[in-house]
Structures are given as C-alpha cells and as structure tokens.
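Only one chain comes next, encoded as structure tokens, the form predicted alone.
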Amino acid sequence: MTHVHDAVIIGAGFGGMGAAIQLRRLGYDDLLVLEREDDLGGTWHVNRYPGLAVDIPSATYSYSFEPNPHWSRLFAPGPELKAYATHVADKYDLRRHMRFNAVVSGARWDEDASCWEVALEDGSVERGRFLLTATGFLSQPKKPDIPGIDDFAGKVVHTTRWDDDVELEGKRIGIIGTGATAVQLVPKLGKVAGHLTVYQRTPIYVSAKVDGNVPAPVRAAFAKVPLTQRATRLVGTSILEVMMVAGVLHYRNMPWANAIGRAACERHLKRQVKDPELRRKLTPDYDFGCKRPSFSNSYYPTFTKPHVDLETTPIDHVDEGGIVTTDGRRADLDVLVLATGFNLWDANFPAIEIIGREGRDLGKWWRDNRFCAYEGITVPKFPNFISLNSPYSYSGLSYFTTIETQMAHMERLFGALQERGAGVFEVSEEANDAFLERMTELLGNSVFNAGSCATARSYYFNQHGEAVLLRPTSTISAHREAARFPLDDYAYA
C-alpha cells in the first residue's frame, strides 16, 4: 500500500486502452489496469451470445490511429471485435499492466497524500495519482424484476453471460426483450428453437442491414493503402453523424430528418411483415431516435414463422414450468433468455462507489442532484479524476469518437498540469455548472425533449427524466471543444 501509482484504470476495454495509451504519450508509465473479467475486451470479451455483431459499419469502429484492413463483413462479427482488441493490446504493450480477475468495490480520494485508494473485493488496496473509470456504458446486467423468476426449473441464461453449453436445438425457448441484442439473438434462436416465444414490452425501430462480406482485393487495398480505409470511414461516420445529429438531437429544427429515418424502418417492416395485425405489434408508437434503433434483415422476418409467437401481452409471473401472462396463459419453457439490457442509472454511473473531496459520494450526489460531468470527463469534488463513461460523454454512434474525444481532453489537461509543475487538477463548480446549463440548453432540441418518447422505456432517460447519456452536439464540435477547452476552467495545485 505504500507504493503510488502514475495511474489507475478500473476497465481494460476500448475505453480504459485507449486511456493507457494516451497515458503512456504524456509519459507516464507506472499504469495498473485493473479488470474483473479474465481477459481483456470489455464488452466483446463478456457478450458471445449467437449473432453478435458490431452494429454500425466496421470501418468505424476502430481507433482511428490503429484502423483494421481486416474486417471480414461490412459489420464486423463479434469475435473480430475481440481479436481487434488483443491485437491493440499486444501492439501498445498495454497486458504489461493489465490485472485480471481484479474486482474494485471503491475508491476514494485521499487528501493528505493526494491519491485515489483503490479498494479490490479480495481486500486488496492500490494508489494512484489519477484514477480513471472505464467501466462501460453497459457494463450491469439488469435482472427483470418479474415475481417468481428464480422458481423456473428450466434453463435461465443472460445475453451478457451466455452459456455455450445451453442446449437450444428443437427446446422451448422464451426471450424476455427486444432491444438491439434481441435483433440479432431472435433470429439465430428461431433457427433451432422447437418453439420461440419472444416477449416484447416495448417494440424497436429496425431498419435493413446493407451487410456482406468485404472482398479481398478491399481487405489488400485497405492494408495496402491506408487513404482508402480512411475515406470509407469518413463516409460511414458521416451518414451516421446525419443520423445523430440531425435526425435526433436536431428533431425540433428539422424534424424531416427524424421521418426519414422512421419511414425508412417502416417501409423495411411492410416489406417483410404482410400480416397487418403482427404489423401493428412490432411497429413503435414512440418517435424515432428515443430509443437506439437498430439494423436486421431477419429479425422481422423471424415472427412470420409458424413456430415463432410474438408476447406483447405484460408478463405476470414465472414459475417452474413457464411464464404466465396477465390474461391467464401461459406457455411451457425449456429455456429463458433475459435479454433485458444494463442498469445505468442506478448501478452503472458509476459502477462502483468513488467518495471524492469532502466525503462526496459521485453515485449519490448524480441520483440526489443531476447527472453531469464537465465535457463529459471530469467532475468537481473530484481531484485527478477522469470518468470515461460519463453523462454528456457519448458523441455519434461509434464508441471509438467518444474514446478519441476523451483521449484528447486528457492530451490538452495533462499537457497544462504538466507545464505548471503541477501535481493536482480539478474542474471548477462554475465551469461545470455551465456546460450542463449549455447542454440542457442544446437538448431542448433533440427528440428526448421535443419529440413523443413517454413510451419508449429507453435507457437514454435517467431517474430525472433527463436523457443525458449522449452529447448533443456534433463529434467535429465535441472533439473541437475537447482540444480547446479555457484552461482555467481547472484549477492546478
């Protein structure tokens, strides 16, 4: 306990290497990375579940300093993701600080010797100059909350937890959820499920997945020359920026964009559903963007199966043998997938319990107050703090420009603790209070405030009301903003 790290990093996916490697630019090399899975990869280390897949074109998913030539299909299956990973990992030389199987329960700020103590499940305690949490958006398993759910005798398997070993073929299989990790689940268990019932709450946008494999003389060109990778990245972020920007956080201004994109998810479902009634079901009745949306070719097509029902009617109970509805029936279970998605915002922001200056708590100071951290990164009380998953930080779609946004935030901080001779930073109460009334402000725009989103359960909106997960600006003006950002909105001691 008497040695101090440089830096400790709670999370080694993308966001926690992409911190490390800018750690390691600005000079600092005395790194622990300390995960609880036994690898590294984050989210495409835990989710194997059947269909997983990156859902936004490939190319820009990827450091931009680090592209892959490789990707095997326009959207990349979810071991491509994993090996991309270690490949970043190997080539950084970031498994030298790496710590698996390490569980964090706290950190806190020690103002004496001015370092975070970090405190492991195993009864462990690390310090470090800088903590920085890279624990993930969606890193908590949420655990339907439906009476008698731990009483069913069968099969009960978590997408974020999947068992290779469950036996699928020719069972009755029931699937709780319809989000962005059913669309591509459904379709792989109607293949071999005797019988699928998937029970919908709330239905999702879907729209068609132009998806295929990337020949090889692209794969050659990529590798070969770099430009044309660069240029196709340019393009796919781009549709996806006009997607974002326009279509969702622009909805009050040009509301045309938001009904080109819910027009387009709606011609794709009259295409391949004919029966109005089914139609109906899976057709939202919220606006488009209050819930992520989602790419498939096949969901759709997977309820027009004989042996495939789709449940919109609310669950009851589970017992031993099934799941009982509302209106009395039930059906008869060999196995239950919960895919029902991540606890944000009561267990994810933050993941763990941080205590800052003062004996401030993050967790319960967001819950009691508002969810906010400056530029999305740093938050006041809390010296030498960099949160990686934070309100206000997630900029576009692809997670890769919010993880570079906050690579060059840190670039510009660090750059000025280190040109004053500085030990420690920490944001100011009245910068912060600005950028949340600016970014309030800018919301007031998006479809979350404007547009109709009561009915979509979306995991964008806090126990506030407030969808304060994602940035609403543009990624040119968050990236803009993280290398230019007034100095002195720190103060440096």
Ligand code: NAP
Given for the second form:
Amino acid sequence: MTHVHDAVIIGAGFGGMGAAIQLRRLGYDDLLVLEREDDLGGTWHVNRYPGLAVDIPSATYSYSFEPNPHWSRLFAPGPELKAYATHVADKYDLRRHMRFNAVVSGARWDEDASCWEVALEDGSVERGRFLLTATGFLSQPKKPDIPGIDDFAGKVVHTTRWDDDVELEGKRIGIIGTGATAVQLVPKLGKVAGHLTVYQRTPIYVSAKVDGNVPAPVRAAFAKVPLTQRATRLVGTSILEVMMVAGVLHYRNMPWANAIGRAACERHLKRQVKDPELRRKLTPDYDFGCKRPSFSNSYYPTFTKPHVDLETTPIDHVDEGGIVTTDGRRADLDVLVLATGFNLWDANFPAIEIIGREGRDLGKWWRDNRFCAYEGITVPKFPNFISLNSPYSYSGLSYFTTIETQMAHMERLFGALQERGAGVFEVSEEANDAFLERMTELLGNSVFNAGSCATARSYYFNQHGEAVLLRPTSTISAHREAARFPLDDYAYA
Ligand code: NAP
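Moving on from the form predicted alone, kindly provide the form predicted in complex with this ligand as a structure.
Full complex below, order starting with the chain above.
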C-alpha cells in the first residue's frame, strides 16, 4: 500500500495554490500537488500568445491576502501574472508539494481505505485522504473539427500552445475565432502579418479599454500603504459586481443595465469603424453578456487596415494551401492560428475520470442528469472530494473571488470535520438537489434564460442548453453562504 497523503490536489494554478494555502492553514501539511505542465501558474504558464494580458483590472486579480503592488499596468500583461504565481508559491512554500509533468488519468474513491486513489499516466498511483481538483475552467483546448485541417502544409498553432519560433513577419496569416483570446491577438498579428484573414463565426462585444501604466509613485504608495491598494481593489470589484449582477444576472428586472453595456460596445464600434458593412459584420445579434465580452482599443481598428480581411462566410474545409470558404473562395496561408477556445462540457467537467461511491462516474452522471455541484464545490457520492472547477462555482468576474469563496467553504467544512473528530465528509443528495433548484430558479432572471442568447454559441451553455458555469448570485451572497452554509448539509463519518 502506497503512502496516503493528507490531500492530493490536481493543478498548480491559482485555484490549486489557493486550496493548498487553505489546507496548510487548516493543519494539513502532507500535500501532493500534481501538475500536468512543467511549471506552476496554470493558465498563466500555458498561455503566452502575443498580446496576452489579464482582461479585468489587475488590482482585482490577485489573492486579497497577498496583494501585488507591482502591477505595471491597469491590465497587467500575462508574464506578470506568471511572476505573481511564482511569488505566491515561493512565499507560501508551496513548491515542495508540487510535482510537475505529472499527468493524472483518473481518480477513484477507495471505500475500504477511505481515501482517493489517483492514477497517473506514467502508471504510478498516489493516494490521498482528500482529493481536490483544480484543473481550471479553460484548460482543455478545442481543436476545431474542420475537414482537412490536418492537411494544412503551413504552420498550425493553437493559442494555448503558442510556438515562440513561429515566423509571422510578412506572412499570410489566417486566424479562426473571435473570442476574448482573438481580441488580444488579432491586433498583434495585424501589426506583423503581410496579410491577415480573421475567420469570424460569431462576433464578440468589445468595449473601450481604460488601460495605462501604473505610475511609479502609485506603485510605491500601494507597497507602502496597502490600504490604498485595497481601496482601489474595492472600487474595481464593485464595478465588476454591478456589471455582473445588474447587467447579466438580473436581466429580467433590469434590462436597462444590460442595454448600457451593449450601447457602450456599439458606441465604441461606431467610433472606431466607419464602414457600415464592416460594422454590421462586427455587431453581435445576441444580448450583451450571453458570452464573455472583452475590452480593446486596437481590435476593431485592425479590421480597417488594407491588409486585414474579416471573413464571415463559413469555412468549408482546409487544404494544404489554406482555407476554402463555402462560397468556393480560398485564402492561401502560411500560418493558421486557432483561437478556438476550450472544450468545457465534454472534456473539462471533470477534466479527468472521477469515480465516487457505488461506482458513480462524475462526468457521466453530470452528462446523463444535470450538471450541479453543491455550492459549486462538492458532489453527493463523492466523499472527501472538493471540485474547484464545477458547475455554478464561478462567482463574479475575477477568478480570485471564486477561489476565496471556495477557500471559505473549505474552512467551514474541514473545521466541522475536525470538530467532530471525523475523517470523511459527503454532501447529501437533498442539499445538492435543493441548491440546484435554487440556482435554476435564479438563472430564470439572468440574460442566459430571459435574454436572447440563441445565436451566441456561448461556452457558458452546456450540451443541455443550460448556462450553469456561472453562479447566478452576487459574490457577496456566494461568500456569505460559503461561510455560513448549514453544516448538516453534509454527513460526517
Ligand atoms: P472562446 O471565447 O470560446 O472563442 C473561441 C472562438 O473560436 C469563437 O469565436 C468560436 O466561434 C471560434 N470557433 C471555435 N470553433 C470553431 C469552428 N469550428 N469554426 C469556426 N470558428 C470556431 O475562446 P477564447 O477566445 O480562447 O476565450 C475563452 C475565454 O478565455 C474567454 O471567454 C475568457 O474568459 C478567457 N480569456 C481570458 C483572457 C484574459 O483574462 N487575459 C484572455 C483571453 C481569454 P463561435 O463563437 O461561433 O463558437
């Protein structure tokens, strides 16, 4: 029998590190963090395409207990996020728990030993009393199933596997996808390409970005008087909260709030693009908030350049020389960039096979029934399992809000377990069902249900047509519930 760790955490991004910090605070020190990549940082280690930056204000994108006064810009570039992750790992002494290039294939609850057995692709097995999955929401890249894509003779690069050696200068570049990643990348490609063709299936809402360097005296003030940064964070968080709660979650009662967001994007487009036909193509026909909007001052203007084409005719196939659209036109390409996002609902919930009590397979159970995790974190029949990237777990717009809400839930749950001298927790089916019913009802007021999202093709929606990624409550309410949920929603043994 192999050693049983206190906990096995899968994923060394910000979610996994937050969970490790919390477990250490709760007195568990024998932690094993398994990470499939060769370093920590999750999204911010994997993604390094040109233009990568956080797309909400940096002051809100950090652990509240570990503010970073050094962000160089209002929206910090990707490498600074990676540096912050490294700083957190070092400061909280997390590296000693981490094992990199450790690809987990599955986990199974061992009823007799009351622990989780975690299988790795190299054939080894690890065991932990607790299992925490922190595999991210956007970590399983989606390669589009376009016929002939493997025949392309030039270079194909997915944004999550950016090849720093790919030659772009003066090349004929095609990019598929116009999501938040493309909004950052397209302007960069537009600057260097000989010709750029952007293949758009569904336009995205883009508003003006109020960005800029954070002046050195402000950074110094943040470092010297942390309260000043906390105040800035509070302002940023409040703006994001109002946008989310009023504009998206309470759409039915406050459609005007949603309309403000939409109008801001439409005004931005009108200011930046004078050609009415181009503007029409770039205008979404679904409600604001159905899918993640973005901020950019350079995205729309890129399409007005003579060497950039916006292609909205559907792609028929790819051949060795380029892309052929359904009207028979072809674009010869040297480089094909796939900004095609992630597969959430088939490949990410969960990202690995997880088998609980009575052989319940989490992915199958979710797909055959309805996707739900109690308070976005635990699932019946999965004892001692914390699923950090679950349906209804994402709360607010900064991922750190979600992370810290989940840390609060863990504190209460593990505290209850320890107080009872128990070793196993499991959420009840009843509590899970009641939570699902409540979330379903709340979703009825959101833009996802009450608005017009049919044409958005949003990854917020699962294969059952339900938008169950985001928790339809305010972050304040999510945090309050995490700190006060009824303890008897769980069984302890
Ligand atoms: P995404 O929003 O899912 O966008 C993928 C794009 O690829 C969509 O435009 C999609 O079109 C298109 N696409 C996919 N398959 C296609 C196919 N077979 N044919 C044609 N087009 C296809 O992915 P993303 O842009 O990578 O962004 C994902 C999320 O990552 C964002 O919403 C955001 O939350 C996050 N993100 C964050 C940051 C940041 O904070 N710095 C930066 C980038 C991204 P359809 O819409 O028609 O399906």
